[in-house]
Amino acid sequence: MTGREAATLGVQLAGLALAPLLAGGVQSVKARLQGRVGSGPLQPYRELRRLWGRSAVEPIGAGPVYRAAPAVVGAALALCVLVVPVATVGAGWPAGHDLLVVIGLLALARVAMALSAWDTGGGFGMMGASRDLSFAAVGEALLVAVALVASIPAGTTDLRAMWAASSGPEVWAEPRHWCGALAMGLVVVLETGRQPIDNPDTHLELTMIHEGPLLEYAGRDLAVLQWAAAARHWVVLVLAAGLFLPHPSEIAGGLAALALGVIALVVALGVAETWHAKMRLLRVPPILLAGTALALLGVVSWAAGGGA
């Protein structure tokens, strides 16, 4: 392993620990914009420590799917963090660095949570899981369309090559890049479960989406699931910053640009949550479809320009 690969591997491993900081940062920015002091960006760590010290509680009638879901979700998101590189080079993981692998792992975690809700049979958990899968039916098409747009310059879905191909100012002159960046913004809001699509702060069961399937969990199982939710923030924000925000191709400058880009996206999520209220559920799929159409429009603009 070269020195550059070791450096990027260290940042990837640090992502496993830093992921809750991103979710806490969004909450802290939102609190400040709303005139509140807030609990600070470290609150997710305090919550995880509190939950880890408590024992798990298993509902009556729960089966093996319910018990296996936290491990499956946690492992899928941990692998996602390690698959997504933070620069144009990365450690040679057996799973590789392919964007389609990331999409598959995110889908696996979502399906595992839905199956756990159906295993327990709780009404609110099943309601949240069904809504999540309904959005995913359109959202995963959106994510695949974004992957198609982002892979055009590199000619591959290997994230290291995509990182390198999206560096430099030239890509900003292409309509394809702007279409992909706007569509990726919808992916970020959807996958992180933020407003206006979902409200991570709500405690009203009738409006829950991502929080619904978590109602039956407690203790260490809930801590793993909450960490996995924070890890989704890391994965999608790093993808958005690395593929669609300005960054140089060299390692040191690329890591600095990635850090600044992720911070900018955290602030943007806090502003969006303050600016927009949660929208009605039936309005979400049309917006996601519009994002998919926008991404495909980027592909059409690239093809119309001669595919150069």
Given for the second form:
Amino acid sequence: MTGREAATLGVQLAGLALAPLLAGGVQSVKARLQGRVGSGPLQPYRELRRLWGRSAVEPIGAGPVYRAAPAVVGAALALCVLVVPVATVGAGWPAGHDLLVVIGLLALARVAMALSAWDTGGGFGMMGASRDLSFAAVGEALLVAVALVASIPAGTTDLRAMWAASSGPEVWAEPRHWCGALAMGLVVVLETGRQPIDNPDTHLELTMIHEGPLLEYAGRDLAVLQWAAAARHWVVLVLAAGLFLPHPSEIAGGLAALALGVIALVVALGVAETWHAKMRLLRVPPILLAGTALALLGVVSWAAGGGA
Amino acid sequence: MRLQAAGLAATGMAGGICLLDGRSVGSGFSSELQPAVGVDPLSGLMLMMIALVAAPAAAYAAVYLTAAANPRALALLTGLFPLALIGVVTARDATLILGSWELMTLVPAAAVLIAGDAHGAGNERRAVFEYLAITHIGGAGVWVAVLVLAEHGALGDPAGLASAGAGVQALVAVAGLIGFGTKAGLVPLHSWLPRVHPLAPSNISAVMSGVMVKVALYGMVRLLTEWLGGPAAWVGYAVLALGAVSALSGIVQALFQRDLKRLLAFSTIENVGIVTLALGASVILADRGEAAWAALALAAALLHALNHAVVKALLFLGAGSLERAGAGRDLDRMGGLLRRMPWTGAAVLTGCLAIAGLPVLGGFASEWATLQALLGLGRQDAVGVALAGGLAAAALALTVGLGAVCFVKVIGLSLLGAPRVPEAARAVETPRAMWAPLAALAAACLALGLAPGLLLPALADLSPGGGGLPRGAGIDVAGTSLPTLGLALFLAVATAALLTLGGRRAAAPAPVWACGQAVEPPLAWTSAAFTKPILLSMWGLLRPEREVEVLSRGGVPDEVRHRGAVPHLIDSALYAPVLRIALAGAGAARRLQSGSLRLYAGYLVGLVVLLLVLARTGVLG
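So the form predicted on its own is up there; where is the form predicted together with its partner chain?
So here's everything in the complex, that chain up top.
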């Protein structure tokens, strides 16, 4: 292993610790745009520390599924962070670097949360779980369509090869890349649970999606779940920056471009959240389907060009 | 029963050896009309699948059937059914294929009638009649296909049909797809499946949904990879479209079912659709000369068929156990059964997670491989092929996503939360002889998820273009890898670490947060409530029925009654007109039978005159 490969490995592991910074970053950008001072990007760390010291509160009648859910969600997201490489040469983990595995792990986390809601039987948790799974069904079609359009230059869904194949300025001449980038934007908003699809700051239970099942958790369980929400930011932002934002093919430049790309996306999320209100729930599936169609249009445009 | 299970297990092991060794025993396919029997690797896979499902089902039936009204007759049929299935997959000539095919259709019909007569319900007869009518009309396709193949000597020789011309090839392809597709439950030929599968005793349902539909798929695989001798691309597109439509409409219907066994039957249609989708991709890729990709698609289809056989058998047997324990079949009247029935509950939970396609259970590995094949199809550089691949991949992803909603619903309603009715609160665990087969099937789900790579290369070798995949626990194809063991190990270690770190410090109990309201059983979420967002977003497509009745007393609303249902649109839109026309035709034909002797003599004279005229004009030669 060369020094540079070790560096990418280090960045990837650091992702586990850096993830809350992204969620905090979006919050502080939002605060600035709304004319507030805000609590700074480090606020999620303070919240995690506070929650870690608190004792748990458990809903009456909850069973083993409720208790296991936060651990499963945390483990799935941690594995996701390790599977998504941060540059061309992600070290060869025994867990692989496949994009479809990431989709499967995100689904595992989602299902674990929904089952915890069923176990407690709380109405708000169920409402959130039911909406989350319904949107995710269409969201998976969108994700797979994006995976298809992004995997065309590399010819495989191994993220390291996809990263290498999407580097350099040439890909920007293809309409395929633009279609894929726009569709990926929808994936980012959906999976991070940000406005206009979901609002992570809401205190109104009736409008919650991702936050609904979290209502029943406290203490360390809640800390793990909040970290997992931040890790989901890391995973999709690193994916978006690595597959669809400009970056050179060598490692040091790649890491720098990754940092810039992720920061740009964090700012974009903050701007979008300030600028756009949450949309009606039933408008979400058609928009996700439109994104799927857009990605497929990219595939067709590439095939129509004779594979160039 | 024990002996049956042991015999089946031995057969399955022999089949497994044939598959993994790539060995053939007995005679090969012959177009002579003389009974011939043999096993090749594909038949070996089917034998393994039959044993994996039928052996636990037989062990389960030993206890399960003792409570039935006609245990002896049902036990006989339980034993006969796998024999008929084995007959189809080992038959090597037209007579045996068609004979055991018919036997395979009739045995479950008899089982449904015997089980149904016992509790005196009338709808069994109607369902069985529909089953026999639809599968026999469709089954005619199998007869046409197999007999035409035998006539051209193409059963044993792939080149036989190629010399017969494109017209005959198309005839065989269409007849075969209709025949095998009806039995496999492909939409729109599936109407019998959700009616009959739930009615049979659970051990028979498990074999029907687990392997009988797979035997039909086996016929389709033979047709597409061997008998047609390299089918044309349009056959591939037709199969791909049938698969996508079946997968999506199967899971959408399953989502809105409340009857657990009926839900499982619709989910069978979905999974048959997924297998068919991969088969279609395999044909198109083979036609484009992409032998390696075609082999991957075929292997993914067969692996998914095996996974689904195991899972669906587990879930049907589990549904039987829940019913026997006193919880019934209505999902809205269960709840909290994981606590009351820990063994059965844990096995059903594993099965639901596996069929929802979650890592690292069986369903995930085969759906991953299928998706890889479809993405490979979508990366072809011809517009039509790429679009077909892209649409198929998106359809599969949507199906898997909806499948997750569906089976989260099943787990939540049946196993988790508080009991919804007193009967569910009184449910007791079944005897060990009934939950042990479930546990064995759940272990098989896990094993198929952990080491799919031990099987996949052998399956890819069944492709005419050859496979040549590397062997190992994980899957290593298409420039990427699914290291199942590494993923499973990491998930297990990290989950255990987080559970320990979470440190169960005495958690303070508190009521569930419902804005301060007390949570009572009538407030519990139902099947309809959980799937409402999907129903609302597909309102125009599904056309649900809805009745709201407000009972008011003296102008004050006293009670609101609500009833909603999602109709089975294909039944009313497609089958109802066909049925009407058939009945009208039968009525017209009846008018010919007046009973008058003079009229019959007139028919005879007319026929003779007609024949004479035809002979005179030289039409008859």
